[in-house]
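This document opens with one chain alone, in structure tokens, the form predicted on its own.
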Amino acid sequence: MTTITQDRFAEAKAQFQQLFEKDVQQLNGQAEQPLHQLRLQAIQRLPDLNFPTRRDEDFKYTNFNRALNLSYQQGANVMIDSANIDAYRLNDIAPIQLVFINGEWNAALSKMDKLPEGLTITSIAEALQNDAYKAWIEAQYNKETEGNAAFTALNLAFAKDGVFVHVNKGVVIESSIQLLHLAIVDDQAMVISPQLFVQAETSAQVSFIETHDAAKGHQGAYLSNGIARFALDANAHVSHYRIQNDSQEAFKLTNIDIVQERDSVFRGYTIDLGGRIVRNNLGAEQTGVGADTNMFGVYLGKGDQHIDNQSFMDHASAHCTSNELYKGILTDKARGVFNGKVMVRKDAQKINAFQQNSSLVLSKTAIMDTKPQLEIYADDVRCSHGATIGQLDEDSVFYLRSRGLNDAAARALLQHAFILEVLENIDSEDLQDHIEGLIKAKFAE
């Protein structure tokens, strides 16, 4: 007897394959280029891969596959005037700016005329022409994120203008680099595929600020399916800020992978304000002794927003440290999810790991699911984790009102104070002020 298993996502996969084939017809003779060959390999893997469902433990609380029910077109680099971009630029904080419209790099709108010596910024396609970078980039295309392999394959297939950044040994980039992502989507849903690959050599230092916004007046639905991968050599220092204020109709999936060598330091910050369904996968592997990893997150959910943060901290070497602090505020019918796992491998002694998730749930219909986890196979470690879910202290609200604040102002002040513990970890005061302004605007909606 033969058993026939139907693929419940066959129709969605067929749609993406058709989009890819349509894109190939517009390549104008570039089909033999190395990048296209890697993209072709990715789309060819798609039929054999499974999109995650709520039966998968890591997607138990998040039905992200609702994003597959829409009819999509490939993201298009639409025409836009430079003046319309100015409101999204961080000129005083990040003078080097890479602008992406619907996921495609727009060189004319970017600002990167005077790059510091030792800093290389180029497209993935151009980096593949360089023998110094080719092998590592190809390895990234052959690396699939466990549990998200189908979405990873989609990004690798559809990201035509991914960015590769390389910082030479000992080079310190004083100013931050902004990656300005702007979605301009109206009636037709689009697939947007941001992609960032970073190599930081020994003792290099660099900071990235990714901003994700929907253009004013353009609040259509889209699937933003992004990948960011970082390789830190010994004693390298990398900071990565991701400030997400996408359309309220957007489906947002981000996969961030970090590999750290000896004594390297990574600081990651995730600020989630927009999006309909948001899923962040953040994984760090410490392959060298003395590596230090920091993950900070703030999420604000209103309406029927769904924001899911997943982190995996892999302590694979001894004498390493990690610190995770996520705080969120949920109201209306919003739902938040935090699933953080810290693994300490057998020979990874002298590990110091901390993980904390705290949330305010401000309405009877808002929901928060939190599950911090420790998986430890070494015996000489200091590891702790915790989670709290609560409401505003009404006594504190009454105290502030007795000092002249109205009810709304008192509650907003307490909410701001709640997430300030995370914001205080931001190195730049100007960037902290900018983020606080975005959060205040979210509170005021």
The other form holds:
Amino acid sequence: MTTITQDRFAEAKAQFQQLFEKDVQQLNGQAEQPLHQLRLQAIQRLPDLNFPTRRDEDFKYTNFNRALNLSYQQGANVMIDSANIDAYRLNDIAPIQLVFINGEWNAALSKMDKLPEGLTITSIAEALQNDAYKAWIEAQYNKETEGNAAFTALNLAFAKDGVFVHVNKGVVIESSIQLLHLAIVDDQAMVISPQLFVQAETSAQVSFIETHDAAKGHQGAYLSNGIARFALDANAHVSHYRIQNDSQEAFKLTNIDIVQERDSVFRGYTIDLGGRIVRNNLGAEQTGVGADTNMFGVYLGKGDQHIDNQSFMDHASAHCTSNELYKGILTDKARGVFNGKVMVRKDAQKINAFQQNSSLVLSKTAIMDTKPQLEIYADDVRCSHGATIGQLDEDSVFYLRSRGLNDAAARALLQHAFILEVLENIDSEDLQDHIEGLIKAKFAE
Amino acid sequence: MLNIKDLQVSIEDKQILKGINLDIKPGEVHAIMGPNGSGKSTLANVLAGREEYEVTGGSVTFEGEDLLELEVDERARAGIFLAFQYPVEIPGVSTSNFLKSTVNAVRLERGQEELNAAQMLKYIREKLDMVGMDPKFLKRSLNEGFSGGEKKRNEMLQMALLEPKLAVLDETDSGLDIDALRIVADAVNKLRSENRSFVIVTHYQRLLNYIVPDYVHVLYNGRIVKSGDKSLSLQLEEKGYDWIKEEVAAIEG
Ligand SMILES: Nc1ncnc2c1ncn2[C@@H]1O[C@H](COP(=O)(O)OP(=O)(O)OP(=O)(O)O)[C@@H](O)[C@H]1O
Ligand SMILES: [Mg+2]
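Form predicted on its own already given; the form predicted together with the partner chain follows:
Starting with the chain above, the whole complex follows.
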């Protein structure tokens, strides 16, 4: 007897295969380059990989595969007016700016002359030519990514303009680096594949601010399928902000992996304002003792938005700490998901892990699903976690209104106060103000 | 200014106010006293516009307008102020931001220009002095972790800033030591004017030594059962409420 197993994603995979081949035809001689070989290997893996379905525990609440039903075309030329980019630049906060239009790195619009000594920023294609970086980058391409393998392979196959950043030992980069992603998509759906690979050597310090926006007036659908990889050597300090304000039609998937050596500190901030279906997978592995990981998240869902945050905190060494705080507000028919996994491995003693997820659900049709997941195999640890789902306190609304604030203003003030607990953890006051401004604008919509 | 006629109020089908009549003219100070649970806070909250209370009969007019038709924030902007018996703590809302937005919301309604940052600071400092509050409170979250007395002072600060036409103080004096009580009384006395009126709900003559009322009313079991001048509160201080309860019982048979 023979069984014929049908691949329910065969059509989608065929589409991506064709897209890839079209792309390769335009390569003109770059086909021999190491990057192309890696991309090729990635697309060749795709037929054997499965896209997640809702039968997968980790995708129970999120049907991301709707992104596979779109019909995509790549490489449409877009007109870019540099004045329109200026609105998205964080000039006062991040003088170094890398600009990406629909995922393509635009050198003319970027600002990266005069990089500080000890800071390397280059394309992944170029970094692969350098023997000092090659092995690590290849390892990133070959890393097993449980559960997300299909989308990760897609990213690796399609990304041509990945960014590689290396910070030398002891070098402290005082100002932030902005990765300005702008989508200019109208009727023709596109696949956008942001990629950021970061190596911070011992005692290096660097901070990234990714902004993801859809250009005003361009509200087309697209799949933005990004990955970021961070390797922190001993005592390195890396901050990574993602301010996501994509189109209301965007499918947004991001896989971020962090590996931390001893005494290193990672601070990750995920601010989700835009997007139609948003899924963030954030995983940190503490391979060295005394590492510290911080994950902060804010999500604001309106209309039909769906925002899913998955975090995986892997305490693999002793004396490490982790701190996770996610807060969100959902209204209309928006849906939020938080799934925070904390693993404490057998010999990882004296761990201190904190996790909190709180949501305000402001309408009857909005939904929040939250699930902390603790797996602890060491016996001398402190882990605390909590999850709350609630509404605005009506006594507080009444108090504020009794002083003359109208109903909307009173509620906006309380919502802002709710989110503030997360925003207070932002290191730069200017950046905090900027993000508060975006959040206010979203409340006022 | 404020005219309450046969006001009847229920909460969860339980009648609490059973026909209140009260007429307050500009510049007057009315004290309302009465045993616990008699309905004083209910009256204060209905005037402020709390929606849980159901008005089942009667009317309230404020400067000739039907007050009960107005939303709570419209009432505030029209000039009604309630100093709460139990002010709520609101973490994350900074006291200074809150004060600024309320002052400007009320000013706009009155056709006055919004205050700019410098003017606002000066104005708030002035009123902080008036109620003896340390400016460091401005940086803190609204009422969060404030002591009882600090919360009450914060209520007086808001009253001073918003310059209401009618201020209702619900037991602002309860739990205050004598210094804090004097500050509250001073604030009220400074704000007393011929076109601003006060309703002072209190259990204690002590406050009325400092804020001398024009009228004193006794609210008992949902009705104003006795009204008089300031001598009535002295009588209550001396004799308690039993003689009033007996009088009511005798009339009702
Ligand atoms: N939200 C509520 N739900 C149910 N009953 C209430 C509510 N608020 C007030 N009551 C009841 O209404 C009655 C009057 O309460 P109110 O608070 O107005 O009294 P009070 O005169 O202010 O008393 P006190 O002197 O103790 O402050 C009481 O019996 C009280 O239990
Ligand atoms: Mg009371």
